[in-house]
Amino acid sequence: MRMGEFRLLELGYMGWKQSQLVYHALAEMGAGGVVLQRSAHTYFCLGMFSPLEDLDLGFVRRRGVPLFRRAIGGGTVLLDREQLFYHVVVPRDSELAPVRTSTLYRRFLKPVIQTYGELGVKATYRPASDIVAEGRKVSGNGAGVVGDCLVLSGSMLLDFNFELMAGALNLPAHLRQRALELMRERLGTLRMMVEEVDVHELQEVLAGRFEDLFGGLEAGGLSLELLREMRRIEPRYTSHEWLRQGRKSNGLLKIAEGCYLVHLRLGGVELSAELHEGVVRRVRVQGEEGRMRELEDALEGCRAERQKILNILAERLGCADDVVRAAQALSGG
């Protein structure tokens, strides 16, 4: 595929399902392009392997918030009208298709970073998949293979509903509150950093930077062919079976790169902690007979090194499968 065959689809507001189906359909068709759009609705979007059990499904149902599982990586995210979505679809036989996932992120997040710069926000890429500015995550992204295409999907946060995201987490009340505090500390929005945001101008700048990267993009829209493909794949991507798949929860909640909240049950022991830049902090271990302060002290301030943590846990809790899982979580997954 030649660069000139890539399309730019600026689609405005779309329904929650359509906002995800559109780029999946484009990839299933093997058609390269960049999709810029917004969601008319609030919904949770799970990554390909995200555990459904990480969400409090009762809370989600009571709030009437729908769920969608995408076919690419990244974690569970809350999406709504206060975000500008960008989806990049590149056929694997294209000269622009990188071999490494790290190159995919670096290459195709460049227009987003440039757009922040034009707003006066100094943003940088932080591996594996974040864009950060002023010490805060301002954009989270996911990538993967759909059909014969590489896909990168992410959003620029205009604003964010911290309370809804924290409230939906399947955590004890005190940890949901802590997750809320961490989100407020580590996530950033354009309305925090820029005095005034014109979304139409923002999209225009972003589209221009993507055109620069691709050497030109052919303007397009929702063609009949694309709409038919969206309709064809919809039953698969909205099925109960598709939504229920995913890995077993590892007890690790990513707030931003370098910042994680851990919550695990190990038999009769409940363990919670935080990881900050590779160091274990705020450890609390509750056993059947009360706080296990010796274990807390041994873990507090420990480097997030799997073998070291496994040794500490195994010495005090034995060598069970749950202990191995806990060591994995406390070392950042």
Given for the second form:
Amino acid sequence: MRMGEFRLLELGYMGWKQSQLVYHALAEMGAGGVVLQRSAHTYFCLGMFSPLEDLDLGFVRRRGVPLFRRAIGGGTVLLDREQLFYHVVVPRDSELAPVRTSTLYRRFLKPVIQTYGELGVKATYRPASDIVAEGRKVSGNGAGVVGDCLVLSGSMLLDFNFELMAGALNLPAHLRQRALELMRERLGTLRMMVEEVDVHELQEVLAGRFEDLFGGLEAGGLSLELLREMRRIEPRYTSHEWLRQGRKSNGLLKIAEGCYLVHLRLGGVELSAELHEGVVRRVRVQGEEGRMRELEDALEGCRAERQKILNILAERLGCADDVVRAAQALSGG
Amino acid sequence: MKSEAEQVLRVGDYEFPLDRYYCSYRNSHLWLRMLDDTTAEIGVDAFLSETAGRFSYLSVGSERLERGRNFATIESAKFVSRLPAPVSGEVVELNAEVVSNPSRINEAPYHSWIVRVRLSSPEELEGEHMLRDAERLRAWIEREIERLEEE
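Please move on to the form predicted in complex with its partner chain, as the form predicted alone is already shown.
Okay, now the whole complex, with that chain kicking things off.
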């Protein structure tokens, strides 16, 4: 890869919308590069398919936290000043553009993993798109095709507002509390793992590792052309219709790879559970006439295998569509 | 002698039934099988199905397809791809089962059509990116496998 083909844009703090529009615009322009920046504001960023209904919109509105739906994958994330964002944009016809999705993550997350390593944090890639260290997820990532480019976007957590993230989940209070506990157990920030973090040094190391990967990056900035493209695409990405799209909730909330919270209503039955590394735990089933303990016992400790779970549910609840959906959620989607 | 429906091209670990077209436009890896003179079904081939990972979400965004324009969005492994229409036409049927459970594509790519389309310009089937001839198809897939091996 020749120097100059790809640019390094170190943009500092940007507004919440701009922090997302910038890499969408680069990709729409077909311009390859790496963007490192931070958001001046706190906002929720939904993946292309993330259900809006997974968020408590009343809470989000009251707290004045804006929402943005990105055009790439992954779930809903809380983004704020305490994260260093990296966005990698690579034209699909570039030699660096992989065919296999798993290669994309391995290749473009390598500089991030190396950066953790230089801070003394032994981080590894965990498929599909997480980086983990000390048993905790330290970086979540999403990717996709925008225009004629491959895009990967993620962040390194310096700190994380666990309370705000959990508070915004559209769950009953006791499950929100549990989500908070699980997040504290399963997510890791640099402030938890490193005595002192200098963000400028961190960014310098990360930029250096990306330069190694690309064989050099030409320093760039917010050019007039890029600003024009951001303005051009802004109405589309900030429209009501764009935000409102997304799939229906499947009752599955991902905390980290291998760790999910399940909450579903099946007619008059309310079911909650956790999935830990493919095993169903902490099952609670509340029927109209009280706890359904026999069903809870049958599901507890079960491998998260769809057919097995469907058989257990169908035997006790019948085989309606919502039971099939429940089996899907309890088997990890 | 096998009928057309039974003939399968094998390239590396991938299989390609020869009763349909394969679209190489932007390496989209879509197949198109004619059901009658004007109606075709469209799906994802075995190569994309394997290299993308397990498909988790799929949405079809338009009732009219315009060749080269994205008509569907699909997610696998937190990666969102957009599927460019191999031909122009009107969607006459959506495979609701595949839309609600897109991992069916991974399990059986050639039995998991996404949309059925009434073609508005059947001559598009003669386009350079619509591969039906086994040798041209083999050459394209071999190039794709070469790219994979370089990774």
